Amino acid sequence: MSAENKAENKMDKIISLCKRRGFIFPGSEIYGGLANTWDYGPLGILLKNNIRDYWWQKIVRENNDIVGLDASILMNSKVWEVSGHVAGFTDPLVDCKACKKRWRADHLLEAKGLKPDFEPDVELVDIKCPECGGSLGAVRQFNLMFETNIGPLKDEGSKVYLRPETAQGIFVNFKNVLESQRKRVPFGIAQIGKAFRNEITPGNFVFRTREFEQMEMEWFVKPGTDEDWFETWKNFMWEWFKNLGVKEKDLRFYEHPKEKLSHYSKRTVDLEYNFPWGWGELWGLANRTDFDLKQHSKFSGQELSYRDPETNEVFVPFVIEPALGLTRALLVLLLNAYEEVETRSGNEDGKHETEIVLRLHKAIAPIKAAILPLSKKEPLAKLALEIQASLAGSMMTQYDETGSIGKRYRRQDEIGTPYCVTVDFESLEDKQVTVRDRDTMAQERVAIADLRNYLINKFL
């Protein structure tokens, strides 16, 4: 099998696993779906929440100089005019004249090894539609913001946008946070929330979607210290994924060339992951300079500078921004954790079966422990349910009493559960259970009275 086919095969397996086990479902599926929308099922929302909580833990809870914010999705439209999104947040769009499919013009040129330099309203005569081979129309700039209206009347005065990024909610609240929290530079404001971009060519499962969640932090620093802080957060990004078990061979940094930098950026570096289809952006780091605060100060008339309480020096802070897509991080962690192992079946012919093991880091695993009674009948089931109840306040558990113990182990391996707790008939007598480790497959006999603390210590 070619490398390309293997990559497609792995993505197909991930997508299949996600639907089969309740991680991610196609959006609006019973009505034929809605292109590139996804719903997170019972296990998916647990995984997503755990990743979100891990990011918040490392960014906010473990840093006294970073506070949180939850800004509104709908903002005054002037915010997006001042930030440059209304005029400049565009992608070059081109339509196929035959099949009508839309493409990113710059992506088509880059795929042919050509520079994405072109004039608007000019046809790409040397490029054909990748779908049907038809001729392409003229290139036109397409604004990525979703536009809607607020209130009963639909006119220019009621126009608002679904936010394309969460950062602007932080910038317009800079003064509020600075004054209410009495912070000193350097300090940060973190936010997790939904953002919306009307992408021309979304795809690759949840990698690029029109509705997504961002985990962003704006780190406000004194001008002149920004380059050192940039390196600090660059290292942080790498270590964050490394600590979650992502293989370093699948990570790399990509430095944006100066000619491709956003209008607000002094420097941008992406942490990339080697996806099945190739390297792609995972976590972006930008030195936004003082652009945003100066723009909002100029057009709002509000003073958004900072006065150093020790030196009395007044300046507009520079901003270092590490921005991570939550759902993109989820996809990376699923891909990284997915493993197929051969196990000897119980068949007389001794054939091997392929088992899926999702080796998710313990901190983000949706289910921390599965409770598996060897019998559905009393009094074993009663004891197993009592054990589950004793753990419920400390961790997410799952109760499974159907099928052989081997099949139940495999079901838990497939969803990434780190520990299985088997309640057997001996448990009624010796008040102990067997705890099985997902990764080592080692089994240990543990007293029921000690089980809660035993498992909690495994997650420290």
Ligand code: GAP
Contents of the next structure:
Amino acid sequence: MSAENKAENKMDKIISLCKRRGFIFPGSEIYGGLANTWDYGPLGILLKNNIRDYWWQKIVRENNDIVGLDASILMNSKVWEVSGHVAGFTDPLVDCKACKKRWRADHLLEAKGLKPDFEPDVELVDIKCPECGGSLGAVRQFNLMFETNIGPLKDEGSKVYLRPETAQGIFVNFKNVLESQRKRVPFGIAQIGKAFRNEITPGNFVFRTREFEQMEMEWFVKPGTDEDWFETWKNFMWEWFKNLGVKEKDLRFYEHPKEKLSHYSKRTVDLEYNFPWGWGELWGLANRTDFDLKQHSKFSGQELSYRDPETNEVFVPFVIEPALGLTRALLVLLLNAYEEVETRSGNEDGKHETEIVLRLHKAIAPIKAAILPLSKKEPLAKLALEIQASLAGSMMTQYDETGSIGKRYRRQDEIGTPYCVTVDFESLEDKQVTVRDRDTMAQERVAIADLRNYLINKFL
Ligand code: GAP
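Moving on from the form predicted on its own, kindly provide the form predicted together with the named molecule as a structure.
The next block holds the full complex; its first chain is the one shown before.
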């Protein structure tokens, strides 16, 4: 199998697993769908929330100098004019004259090893449509912001944008947070929320969508200390994914060349992941300097500087920004966890089958434990349901009483459940259950009275 087919194959398998087991469904499916929109199902939302909570834990709860924020998606349009998004948040678009397929002109040039430089309105004569070989039209700059209107009138005055990044909500609240929380530089403001971009080429499942979620943190520092802080956050990003079990061979940093930096950035480094189709951006780290605060200060007329209480020095802080896509992180964690193994458990009929095991880190696994009674009948079912009830509120569990025990283990392995608790006939006598570990497959007898604490300790 070619590398390309293998890559498609893995993505197809993950997309199919996500649909079959209730992680991610195609959006608006009963109406024929809406291309590149995805709905998170019961397991998907648990996984997404767990990843979000893990980020919030490491960024906000474990750092006394970082506070949270949840700003509006709709903001005054001035914000996007001043931030540079109205004028500059564009991608170069080109249409095939024959098949009408739309392409990112910079991607086509890069694929040919050419520099993505072009004059506006000039046709890409040397390059043909990768789909049909047809000629391409003129390159046009296309603004990625979605527009809508506030109120009943659809005119220029009522125009607003859906935010293309959560960051601006943080900058416009800089003063509010600084004053209400009495923070001292360096400090950070973190925010998680939806962002929208009218991408020209969405795709690769949830890798690039037009509606997605971001987890961003703006770290405000004294000018001159920014370069050191940049290194600190760069290391943090690597460690965050490493701690979630992502294989280091699939991670690397990519330094943006100076000529490709965004209008606000002095330096940008992406943490990249080795996706089935090649290396791609996962987590961007930018030194945004004092660009945003100075712009907002200039155009709002508000003072957005900081006075050091010890030295009385006044300055506009520089900003180091680690910006991660929550939904893109979820895809990476699924890709990293997905494994196919030969039948490991409950191979009753001696057949060799391929099983899927999602080796998700325990902290983010959607279901923490499955309760499996060996018989559907009383009194085993009653005991098993009591055990499940005793865990409610402490962790997400699933109760499964159908099929052989081997099949039930496989069902749980497929969704990444770290522990299976088997309730057997002996449990009625000795008041113990068997706990099976997803990864080592080791089985341990645990007293029912200790089970809750035993499992809680596994997740600490
Ligand atoms: N505030 C800076 C900023 O938004 P970015 O590199 O454009 O920077 C940050 O976006 C992260 O958001 C990316 O590294 C990626 O993980 C995620 N992201 C960006 N566009 C996305 C899209 N269309 N679909 C899914 N995730 C996206």
